[in-house]
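Given as structure tokens, the chain that follows is alone and in the form predicted alone.
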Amino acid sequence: MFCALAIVVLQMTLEEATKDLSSKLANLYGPGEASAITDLVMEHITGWRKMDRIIHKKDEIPHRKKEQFQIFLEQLLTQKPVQYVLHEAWFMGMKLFVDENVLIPRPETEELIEWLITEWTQSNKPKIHVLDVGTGSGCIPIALKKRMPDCDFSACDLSPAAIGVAKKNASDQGVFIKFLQVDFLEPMQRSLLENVDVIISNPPYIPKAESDSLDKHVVNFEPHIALFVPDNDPLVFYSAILDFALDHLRSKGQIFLELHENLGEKVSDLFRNRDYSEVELKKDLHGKVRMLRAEKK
């Protein structure tokens, strides 16, 4: 008996494989989310787009390949994130290495870009420095310099192992980024930052008391260092941003912001108190206002 699913297993096809995989995840994800994530595994083993495995749907998987399923397989079982089983996150039209020490980019995040690129190209000012506050992975400065590559930008985060997976994604991809590891919360680590035209930050903004309520793959895999604030201060990372801008961001500079759906108005408020013009908040394309733009005095 042993032999003989050994031999099954061996003989596996794409179809097989595929079906497999999409039917043991919908008992988790639902059908829609499980045939995405199965899509992402299968193009990444075989190298296929979709209608190419289509075509070959009947060929057997290699050995190795077939192993490597299996693996992947039994991490996504736990509810393990495909884009850490694959260590790999798509972001803006870039294929970038993520592991459990940086967040998983989302399409937020991409919004937040656009914004800024579009506020930059309306200014007329061809060359700004720009600091990205908690960088993780630096999907945030590796795409703003892909599009808008005759600017300067430098990033920091506290975490040691994600300036070092930031590094290797500006590497994979080609540009320059000066990546600092600096403590932000801490007043004398950041005064030793340069001044900046933009800040860009998609900081911690969760208060603990809300993490029975996130999705398992969240809590149990993304850091929580870069989700979590204390539930009495869930403004730390803004006030932090706006100490710093005091004396580091230049005149008519520019804060964009990541923001909690909740907590617009507290973090518009707290600029607006601080003498910032042009206070702007912005949905994202689900209708939940999760941006925020100013600009210095």
Second form
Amino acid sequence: MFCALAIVVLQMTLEEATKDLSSKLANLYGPGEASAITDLVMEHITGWRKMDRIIHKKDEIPHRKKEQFQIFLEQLLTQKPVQYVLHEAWFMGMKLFVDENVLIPRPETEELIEWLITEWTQSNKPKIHVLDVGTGSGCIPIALKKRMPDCDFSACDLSPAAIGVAKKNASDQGVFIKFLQVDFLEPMQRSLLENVDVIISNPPYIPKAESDSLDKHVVNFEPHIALFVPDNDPLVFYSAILDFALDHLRSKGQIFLELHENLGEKVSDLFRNRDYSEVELKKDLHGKVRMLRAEKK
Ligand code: GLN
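Moving on from the form predicted alone, kindly provide the form predicted together with glutamine as a structure.
Entire complex below, previous chain first.
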């Protein structure tokens, strides 16, 4: 067993490594996703795009890279998401650092960001202050700051480790965001945040009871504090955001929220019953209701 492994480690062309990885991953993820993950891993290891990897397919992988390949393979076979294995996730054209302290940014969140930018572009307020609640990797304010450079951005998270990741990402991307470690569910703590014109959030919203139906690579690796809410209070973050907005969101201010596909109506009722006009739900690219926008009167 040891000898066989040693031979694999000693000699391996790019083509062999690619086939080995994608066939092993296909058992776990199916051929399509396995090939997408393989592409990400091979690009990370070689630094080459697909076309260059094809041209160099008969090249031997250098020893150090082979060791890295084996480590990645072992981790991927435990169903660890490729983003955590490589410590990188693509989001709105940026390569962000991620580890298991932060949620892997999702494409739906890109849609929420685009919605905010569209609304802001149509308004005549060039310089606004935006707060992101539960920033995780910092993906939301960093992406927004790049597209709205004259605006101010604050972002909070309960986890000091997540704040560390978010600060690293902001600095890697060359933008300034005010990051604050705050337990947003604590009224005293959230009351210390500044007044803003816009609140955006992709808060935890999955009831704990649903954890059994989630993919293993999500539930076994992504931070539970970023995913789950108590079964008896699934709207806890939306209620806290509403409470905060009472005295911290300026008049005519807007709120952009991501939400659970089954809770769209419940969340919008919450806003309609308060001082909000134009409460609007929006579907994502897959046709699921996943976003809400509300404007304060
Ligand atoms: N704002 C981050 C994201 O959208 C983190 C969200 C969270 O931790 N619930 O990815």
